[in-house]
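Starting off, we have a lone chain in the form predicted on its own, written out as structure tokens.
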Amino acid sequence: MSGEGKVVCVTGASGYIASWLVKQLLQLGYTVKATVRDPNDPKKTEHLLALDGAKERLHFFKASLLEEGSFDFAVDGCDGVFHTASPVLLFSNVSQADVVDPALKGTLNVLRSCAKVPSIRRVILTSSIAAVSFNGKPLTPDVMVDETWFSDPDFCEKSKLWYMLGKTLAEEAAWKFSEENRINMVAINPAMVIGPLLQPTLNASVKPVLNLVEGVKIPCETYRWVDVRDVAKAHILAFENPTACGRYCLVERVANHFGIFKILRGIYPDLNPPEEYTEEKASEPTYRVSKERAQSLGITYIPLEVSLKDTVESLKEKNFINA
């Protein structure tokens, strides 16, 4: 793959997946426009600008997903389009308003913006596993869930998965704008994202290793799990790839926490392990997610086991963790 001469945008730059994406996408040789909703917040732009290719190929755009037309100069003349921006606030107390209305309307936002755009040939949408999977089926170890599995609203709804609801019907409506538009879309649909850091902040899908590395009391729930290195792969794959369609599952493996401690010990012996601990717990027999459509597309997933070891080594880095 090479990215010479062509121009894209990454919106929500400076996030964990975006942050990669950007990364990767430099080195490819890509020029980058970045929107942040700060280019003056050193938060959200040092640790891009001290990428390779970034003095050479990096715009920073401001913009903000509930502000209609912000997006417009960022698209502009761009080959492709990299939707990230999007609220993950997977564990806080939030409200629909916090998470919903961002979710569904900066998507809006961001395609109505490209609609106007001739030049842009395919937009790629980070949508999440949370848009496919809660549909109130039950997950048992004999069910295999993939692409057309859908997360069903009112569901989500009445169980107040703001998270899920968001990137249930954001993902619904960019997949209908696109088609009443005319506008080449793929998502693009990763489990919970671990890896190293590039940003200096602590984001969602990482704090779980943490607080389990940390003896943090956790509940011991079951999540699906991919590194963050191989979604930022899988977007610029789906965008280079003149077949690439529809919706990928991104999950290199299902576990619940007890099954993740229990990798986690294996590389850190000395980890006290969650009060509730128990090996049978850890070993649970869980559903599985199809690997055949990111593997269509290239993607050879990185072990979750390699996944852990940097993911704790880069918080240890970034003094998250007392090393």
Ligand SMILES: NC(=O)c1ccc[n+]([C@@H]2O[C@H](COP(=O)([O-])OP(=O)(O)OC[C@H]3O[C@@H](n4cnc5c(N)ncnc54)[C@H](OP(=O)(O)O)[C@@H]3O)[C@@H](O)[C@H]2O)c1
The other form holds:
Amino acid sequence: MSGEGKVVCVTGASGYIASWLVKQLLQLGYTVKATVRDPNDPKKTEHLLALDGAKERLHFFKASLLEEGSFDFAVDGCDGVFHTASPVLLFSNVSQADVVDPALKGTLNVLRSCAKVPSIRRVILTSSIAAVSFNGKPLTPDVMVDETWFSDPDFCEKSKLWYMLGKTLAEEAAWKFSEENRINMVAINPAMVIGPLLQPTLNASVKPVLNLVEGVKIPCETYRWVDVRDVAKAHILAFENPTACGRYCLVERVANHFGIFKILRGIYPDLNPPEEYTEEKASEPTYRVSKERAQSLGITYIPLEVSLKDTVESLKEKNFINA
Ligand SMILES: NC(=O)c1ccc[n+]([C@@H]2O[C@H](COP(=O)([O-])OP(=O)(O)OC[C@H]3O[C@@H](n4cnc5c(N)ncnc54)[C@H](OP(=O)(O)O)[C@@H]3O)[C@@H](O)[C@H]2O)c1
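Starting from the form predicted on its own above, please write out the structure of the form predicted in complex with the ligand.
Zooming out: every chain and molecule, the one shown earlier first.
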């Protein structure tokens, strides 16, 4: 097993993506130091404690993004750090401070702890496509978004895209800090993440799938989609592959909500489409996002159809949907 004898830290370990990351790391034999804000909350720990290998190799640490030095103990003695903790408030009415401060100040707080630990070989930052494609350029069908793109903080601020602003400022600051402090960092920039849930609570990026299945009206917006299992795997590949560097966008497909709904109805024929969705909208051409660098890392994407089916089955299993 590739992780035997190695110790890594995962921040925000009870979250949707991080839970899959912890699961895959334990499967590979890693010892995982998992940070959570409240280690006494069973909703945050029980699903992780139930994972294979957890009893022997999973250790919890209490840490909060806005508490200076909070991550010192968790990263001490580690070979690698996966910084995934950050509030994901995509659709709620939130203030700038709710998301930007924990994303930006929290990332620097974690990196400052990492800079004190010479054994850390690499830090993997969970950034986002939110830090890539929000620059005001029109996303027309001839456009190919790739890792050279950076979202524009001014554009995000003017458009009140606080989550995008937070992720952009956090990634920018992380590159600057890691260069100045000789930290070897790789950024992972996933699209909207779906797929089965390990945690008992509903996370933000799976909610649109639940809404579409339940017939809740949501605007027919276009998003990029990727499976949570591929996102976790990419984090580990980016840590293990010595030649991995820079950023990796993770996007299996670009599709609008009606496109997603049509795939879902192919699997579950009884679903009713939200009234205002039109056929023309479903077949509207979209821009593309380059898959080249993700493929070079060793990612062969789980098809969107499989991710959607597995998301719905998981939502049923956890009683978010009546079976
Ligand atoms: N889901 C997506 O579609 C998507 C796409 C691209 C990038 N990402 C990025 O992936 C990461 C994880 O996202 P997710 O979807 O897995 O979200 P999630 O399930 O909501 O998990 C977020 C995690 O961040 C932690 N967190 C939030 N505020 C914190 C604070 N002030 N101090 C310490 N921890 C804090 C939460 O801790 P508690 O458990 O204590 O609340 C939770 O564990 C984030 O960095 C997000 O920006 C997500």
